[in-house]
Amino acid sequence: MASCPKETDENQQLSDAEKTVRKDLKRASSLKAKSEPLVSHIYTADPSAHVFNDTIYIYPSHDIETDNPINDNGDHFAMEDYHVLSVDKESGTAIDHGVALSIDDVPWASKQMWAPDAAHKDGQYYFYFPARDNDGIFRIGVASSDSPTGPFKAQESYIEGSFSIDPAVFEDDDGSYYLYFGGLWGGQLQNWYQGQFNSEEKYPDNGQAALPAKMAKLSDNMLEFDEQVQDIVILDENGQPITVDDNHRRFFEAPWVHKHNGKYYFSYSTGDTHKIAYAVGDSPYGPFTYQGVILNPVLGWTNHHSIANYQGKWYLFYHDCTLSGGQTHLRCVKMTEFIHDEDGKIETVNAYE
């Protein structure tokens, strides 16, 4: 296990991530988790779950030990490959299908294979993943396989026009596929303006609309964007965009979309307030109106999720740091059932008793 950063009186010099590690290491032993890790022989995080061929497949990132500093850019998240998990229908236990894609197999990528996702179309499986290119800029790549567990073969280059992190694919009822993505801080959304990457970070002023998540429809071959990248706008109860200083409701990272009773649910992490929140709209393009919290904060700095319907029940997939005793970069994937009420509201999940 990685060790906790040494105590210091200069607490104001610590990153938010370091402060969270210290706090979580102290409280980890007192928490009683409601769900157990799906696998415990490796560290997994950022689970993207889908039902293919009547089986739940989970596409997580793969956390590893590292000596990189713990900071708000996420250098301590140094993942190098991906494993695919599935849940056995009879026993409910998770199966690790081994390495599905490695950094060494991606010509354009240099490091940090963060949260991925997958999709299925016409007998092929497509795996979407972020990584830094050789210039240190996060891009989104795609790989393909004839099996949901891989191995996946990556395209020679990243998706043209892609940037930032956390790709999430949504398949609509008409067979259209949409890719949602974006993340602040280490995810570099704040570096993208005037149509290009800039070394200087730029945030809106307090009271202005928050930086939005991004999305684009995928082409028929699932390898390219079929349109210009669009903004995902989240509105408050008065129909106004959520502001940048409203960090309990504004988008930070980890977009996900699911559909329930004809409505589109856009869910996401609030980042530094550690919640999974959601908003609802009438189109995959939004706008989406904020509704509430799906998952309260978990042990660890990050909170990242996905949602899938299996045999008529809705399941939330998420991660925390219980397996590592509170190490924020060594996480474990979990799942739990959740409920939409009669009005379509999602009942908030607490991960601990």
Ligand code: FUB
Contents of the next structure:
Amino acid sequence: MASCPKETDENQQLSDAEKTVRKDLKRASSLKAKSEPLVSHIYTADPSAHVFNDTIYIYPSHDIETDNPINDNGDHFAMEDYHVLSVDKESGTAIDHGVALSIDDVPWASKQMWAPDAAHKDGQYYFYFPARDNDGIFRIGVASSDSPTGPFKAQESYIEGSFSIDPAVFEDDDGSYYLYFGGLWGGQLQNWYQGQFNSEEKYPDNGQAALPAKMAKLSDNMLEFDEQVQDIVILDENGQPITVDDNHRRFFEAPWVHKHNGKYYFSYSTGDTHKIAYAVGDSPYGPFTYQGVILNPVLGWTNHHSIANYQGKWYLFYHDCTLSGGQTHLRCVKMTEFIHDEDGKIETVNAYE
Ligand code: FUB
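Let's compare: the form predicted on its own is above, so bring in the form predicted in complex with beta-L-arabinofuranose (FUB).
Every chain and every other molecule in the complex is listed next, the one we just looked at coming first.
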């Protein structure tokens, strides 16, 4: 029997993130990307796209260089502000509208402005963003403006009862708004098993239901939760909850909801298996039944997307690390068209030829 090469001691000690970085730096130059970065003068990630006033607006994270270590806690994602992008109707190129919110203007936040999102209601724009508070706990804040590009004015404190990362707002046809959120590892979802933050992490045992994404309806003023935070249940083909050890299908981070032909599509990143997967249900509350993969792994450890319909076509917004030559914390946002087939299934997108 042929023996496998042994992992070096050094390699065994590397975090999952650091191993991915080493591989990506090597393979970056050989990849042929199908889409170009939307902007290349700054690094951007986690694109949340919406159509407001017949224009596509993108609310991304703004990645920056840092000396922080690359680790599974995400310390290398040290972002300090947000820019808003829009897509020019004629040329299809993206415009950077400059800094829309900075950490210096958020009274409760200490660091790490991660993946944001935005919503529009009654002439006001609401910007939702996660950051660590002064105790190092991720919370979700909201800021508002009368322009989709900001500048946004942050509330004094984070949304009461909010925690973890990756807020995503879904506006239903009846004018209700729902906030979806949550992320594992650096996103701290595994620290909330008692309904309050616990510095000790805990995951369900193998075979048990995976840690769920969270959601709550937003109040009329868009600044608070209107109900208790709920769990998002993802079921397998037999109607059983996806389990914690099912890494290729269980929720990890980056929740997003869109609606197509009356069905609610809950899509998300599978994290350490690097896919954007989706599940379908009949209510914004779920349960959602697993269907498949929207986007195969991209260059970089993280995979994070959003979905928007513009002039009758569906677009997937995502990021990868091609612009930085594979540096996992320096990403660039991209967009591509995708289709739902006649049965409502989504054809998997590959970012590379
Ligand atoms: O950008 C920082 C974090 O990386 C996001 O919050 C996650 O979804 C992942 O993309």
